[in-house]
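One chain comes next, on its own, written as structure tokens: the form predicted on its own.
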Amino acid sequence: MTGNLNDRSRQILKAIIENYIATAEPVGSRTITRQQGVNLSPASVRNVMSELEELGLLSSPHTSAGRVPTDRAYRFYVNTLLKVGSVSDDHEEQLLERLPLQGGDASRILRETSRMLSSLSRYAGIVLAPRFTENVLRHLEFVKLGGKRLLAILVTEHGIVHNKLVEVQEEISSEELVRMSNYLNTLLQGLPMTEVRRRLIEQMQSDKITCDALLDRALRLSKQALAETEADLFIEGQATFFNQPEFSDTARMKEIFRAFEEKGQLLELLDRSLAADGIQIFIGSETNLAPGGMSVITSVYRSGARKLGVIGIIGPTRMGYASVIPIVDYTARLVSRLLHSGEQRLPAVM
């Protein structure tokens, strides 16, 4: 039905949505008649608004005679009415200045990316790091923490660092840890994680290795260190929701922070984004996030043709889609080039 809206209905719906995005206040007919290019009486606008409400595109808050857009209206707006431009020169300059300064440390680049997304959009920025199982191992090292605890430090081909605590049955000297690390790096360096696990099992079954107790322990420790862990998710700007009138209720804010803290639903949404291509826009109930009233805009970042992870912005459904979409798109392409090339300074992304 929404595809059959005439030009007048589309014009009024667009004006209502953009007014609500700007003010967070229900929009009345007189507000619309004051818009440039709308040459209709308040009565005519009210009739159109009533029709849009019947179509499920507008709703009427009990406390106001004005209307607010529904999730369905935002979806129609994004798919049909919105004209998306390029990232602004100012935003492009800030990204080019801030992200390359992180050098070759990919973990810092991704964390800084989440901060920049939040800073530029004034919403929450999120970055899903490459999943451990999808990586290639560059380096593995064990560090003695004291007693029977070790820190396993794993570095992937793109410079992502994973730290994991490992408990051992008996103390191991620093010299033994160096020998273990050297052996494991010779054995596993440059292998995809799926191949790493196969190689470990193969070596553990070797009669030769069982004759060397230290190397046998090295293999068993590495198996613990390489056990799959939860994906790294960088989130910055959760407090921006305090600035949104629709989330001023304490109970809603608690639900938002719980969703960020527990991460399960958010990771599921980002996995859906990782399986797709291009910009993905999830509006309101499409996110399956609690509480409702939030939208998520994401894009995949890559190394060549291979997908690595997801970046995105979370805000209210009343977010500025026209400005947020170019930020996400440009940042994803910039991060892809940073991680693929490892260059300190990059030319502008075309």
Contents of the next structure:
There are 2 protein chains.
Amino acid sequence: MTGNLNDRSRQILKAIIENYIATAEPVGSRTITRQQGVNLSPASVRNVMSELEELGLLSSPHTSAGRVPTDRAYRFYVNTLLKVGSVSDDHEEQLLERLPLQGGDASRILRETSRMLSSLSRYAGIVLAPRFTENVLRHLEFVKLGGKRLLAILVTEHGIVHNKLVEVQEEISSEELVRMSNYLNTLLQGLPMTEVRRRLIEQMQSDKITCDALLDRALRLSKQALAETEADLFIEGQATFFNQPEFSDTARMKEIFRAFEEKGQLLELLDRSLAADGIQIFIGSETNLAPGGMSVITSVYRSGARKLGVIGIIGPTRMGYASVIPIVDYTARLVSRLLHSGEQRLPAVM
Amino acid sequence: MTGNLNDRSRQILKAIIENYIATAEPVGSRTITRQQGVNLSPASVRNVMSELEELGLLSSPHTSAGRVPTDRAYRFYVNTLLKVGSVSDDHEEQLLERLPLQGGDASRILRETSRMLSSLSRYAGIVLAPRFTENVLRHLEFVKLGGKRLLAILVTEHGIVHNKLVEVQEEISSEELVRMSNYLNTLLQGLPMTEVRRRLIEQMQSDKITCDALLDRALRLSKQALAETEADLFIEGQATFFNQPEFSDTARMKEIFRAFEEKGQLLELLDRSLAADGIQIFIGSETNLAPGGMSVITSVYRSGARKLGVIGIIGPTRMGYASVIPIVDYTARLVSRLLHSGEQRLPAVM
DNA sequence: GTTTGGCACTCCAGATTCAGGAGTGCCAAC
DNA sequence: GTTGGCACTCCTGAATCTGGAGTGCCAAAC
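Let me have the form predicted together with the DNA next, following on from the form predicted on its own.
Next comes the full complex, this chain leading.
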């Protein structure tokens, strides 16, 4: 339905959107005529604006204000009008310099990624750490903490460490622990977590094991240790929302920060991004976030063929899509390379 | 100098402070007279208020507004006027129910503590995790991640896990790793980190070691893995600041959230708390935080004689000290017990 | 001498009014 | 189809006004 827009209408819509993104003020017909490349009178522009409003692409806060783009307009803008360039040299340089942290384990890199995303985009950066269950197990270890408490430590392929406390009925000696560890690592190393779980159950039912009380116990403990952990979500640069005039309203801000603290809705959104692939753009109401007026741009990072997690940016709908999209895209690819085992060192070219 | 306040002045000051805490509005003389227990005319109260203002305990926003307590008044209030009760039954119950997480490792407990502090106090909860260097080493492990990358995993006495990526010059076989691990654990287990560091250096200089290339390497790797990590600070419930009328100003809010994101100043404050002991109260400018008008109440949690970290609450200077102080105090003691090794189970009595 | 009622004074908060300006919509002319 | 003109709308910010809450001070009462 927006396909039947002629060139002129598109040009004007684009100008309005970009103007609004830059100023946060409703855009009037006169402002557009002053735009270079538009040789029309304000009256003509008004005619076009009027059509665009009927198409649901523009709305006016009140009779005598200018026009403001609707979510739909932004959607049309990113789908059709916007040609996304590549990341700026300066941004690229900053990323390449600051992201490959010396001796940075995966979680440090991810946290820093979140900061970088925020600092480059001037919006808030979000990073969803790899879902534990989506990973390949590298190493499993039980450490005695004292008494009957064991700390189960699981290390994934990419060096992400999860730990969980388990309690045992009777104390286990260090020697037994070592035997358990060896057995479990032999059994499970290199398997994806989903497979690990399957294998554990399978093994528990096998005859060999039911005879060996210790190994049986090992299996049960591992199963406990595998219990789902809450997803790790980093959000950095929330304070950038204070810079946006459309959020000067305190009630609005409160809603936003509440949403950030609860994380639930955001996680749901990021899960959707993870299920999809590549760059995802959610505009305004498409985000399903309770506080409206926000957009989210995400991209999946991966290790080879396996998707690991999601990085992205959250900001006002009135967002500088043109610059943010390449940042998210480039960063996701960089993170993928940094986490891909054996490529810790800075890649020469992308 | 505030010692020469007579009973009546104290009573009035107390009433003003508590009224202001409850309403966030400047308190007038008439409001005080309505207070039960005060049988004075507004005029008399005004005389007293005038004295209190001269003593620097009250200030008036403008001629015809009521009075507002100064930082100094709050200080006098918590030092002298306030008699701190114990935590309410309801709060106690909630803490005992929700804090001893099933299978919760230390970091989960600490994060949950932060949430609980916020939810009980209605301000923001802060938790400084144990400084890595202040801890006793329970276990040290190297996991091969692929290529020449090793993940060093250090577990402290209280089940807090730190990990750090280290790179080696040449690949190390699994057998060698095991040997290294055994050697290091025998050498270092049960030592406080400061001691660990010392022992490593000592050992590196010993003759036996220089002969054994592998062990020498193990020592060097451990030293890398021990490098200082950034302090872990949880702040939960930042959104509560939106409920405080004195922070309805956007510029102010922005400053506050920036301070939370940067954490530096807050860490400094918490370090001071850790150096001291027991309940610490920082009022307004005493916090040295850039955004003024905030107070912080902290308490140290410990394991036996060793201080581990700090928990606390941050909110507006106009804070319900009477209820917050017992919350912080009780929670700190509860956390201490939960983390004290071997006492994971819920203690029957405090 | 402490307490109190009275009174003039101050100053804020909110309502009201007003003028200017930016923008629109429509129409008739080009 | 495009444009200039014009009446109309509605927001914004400044200015004004009023009522109320509160103070400070003084003289009278206790």
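In this text, all values refer to a predicted model and were calculated from it rather than measured experimentally. Positions refer to the first chain, counted from 1. Between two forms, the rigid core is the largest collection of C-alphas that superpose within 1.5 Å.
- With a cut-off of 2 Å and the rigid core superposed, Q94 has a Cα displacement that falls short of the cut-off between the two forms.
- Annotation for A276: C-alpha shift under 2 angstroms between the two forms, rigid core superposed.
- Comparing the forms between the two forms on their rigid core, the Cα displacement of D71 stays under 2 Å.
- The shift recorded for the CA atom of E175 between the two forms is 10.2 Å, with superposition on the rigid core.
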